[in-house]
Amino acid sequence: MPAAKPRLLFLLSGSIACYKACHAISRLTQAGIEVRTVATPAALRFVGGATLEGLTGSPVFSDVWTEGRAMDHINLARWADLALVCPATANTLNRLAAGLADDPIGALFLAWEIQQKPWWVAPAMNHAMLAHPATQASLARLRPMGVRVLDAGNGALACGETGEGRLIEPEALVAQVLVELGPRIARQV
């Protein structure tokens, strides 16, 4: 029986940077990683569920109240080897730090066995939102829980301003995921 592919749970929150996340999802599936997606309703305003399903071959989990999917937050948390919130908006980071579980990302975070498996966040937002004390306090609260915060880039932002807050570039993101999940890929060969 062939070894199982490494499993990545890719969680998208509402940001224009969702288009970059789609590029990363495509590259990761091409690299041999099984990817499933979770998207907030706001994320689905930037990229459609059909796009995410087309890139992964699996339906998108986007509503904790969808009939027949009430246990997805538990099942997906057990299924995945790594969870990545990308893009992670200020709203999502603040909600995770507060332990709110009324959306798919929050419910998955609380169901995640964070001491056994990695949970990463890739922030993407305006530089002032990233620097805001509320966001910084949330990041400071998440790190000791075991959350890995990927560095945001510095440069031109979607709002027309410049500063820190750009989503990590897809190539750099893919490289980091491959380093994390690479040993699992190597065992397949």
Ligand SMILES: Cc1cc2nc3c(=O)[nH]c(=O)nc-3n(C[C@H](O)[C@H](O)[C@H](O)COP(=O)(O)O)c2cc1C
The other form holds:
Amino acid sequence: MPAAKPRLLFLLSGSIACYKACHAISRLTQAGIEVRTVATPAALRFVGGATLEGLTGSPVFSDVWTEGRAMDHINLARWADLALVCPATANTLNRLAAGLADDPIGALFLAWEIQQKPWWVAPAMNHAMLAHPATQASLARLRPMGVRVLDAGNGALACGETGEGRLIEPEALVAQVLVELGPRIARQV
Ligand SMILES: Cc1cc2nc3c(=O)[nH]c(=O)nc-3n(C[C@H](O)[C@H](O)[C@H](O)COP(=O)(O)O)c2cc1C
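Output the structure of the form predicted together with the named molecule; the preceding block shows the form predicted alone.
Everything in the complex follows now, all chains and molecules, and the chain you saw is the first one.
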């Protein structure tokens, strides 16, 4: 029987950078990682559930009240080896830092055994939103909880302004995930 693939829980919040996240998901599945997706309602206004299901082969989890998926806010937290919020909006970062659990990402974050398994966030937003004291306070609160904050890029932003806040480029993101999960892939061979 073949060994289980490494498991990545890929959580998308509502940024224009969701299209870059889809590219990363495609590359990660090709690299031999089993990916399941979670998306906020705002994320699903940027990319369709059919795209995420097509890329991963599994339906997207976007509503804790979905019939047949009543305990997925716990089950997916137990299933995955690594969780990655990408793109992580200002709103979702602030909600995670506050410990709110009234949406799938927040509920999964609280159900995640953060001392045992890594939880990463990849911020993507306008430079002023990233620099805002509310966002910075949330990042400062999340780090000592054990959350790894991936560096945002500096450059042209979708809004037409320039500064820090670009989502990490998909190639760099994929490389970091493979470093984390690579040993598990190697063990399958
Ligand atoms: C076109 C467009 C692009 C957006 N891009 C971002 C973004 O890159 N980062 C961000 O934090 N918010 C962005 N927003 C705002 C979020 O979508 C909004 O705050 C939303 O409530 C986030 O919800 P969520 O965190 O539950 O996904 C954007 C909104 C629009 C309409």
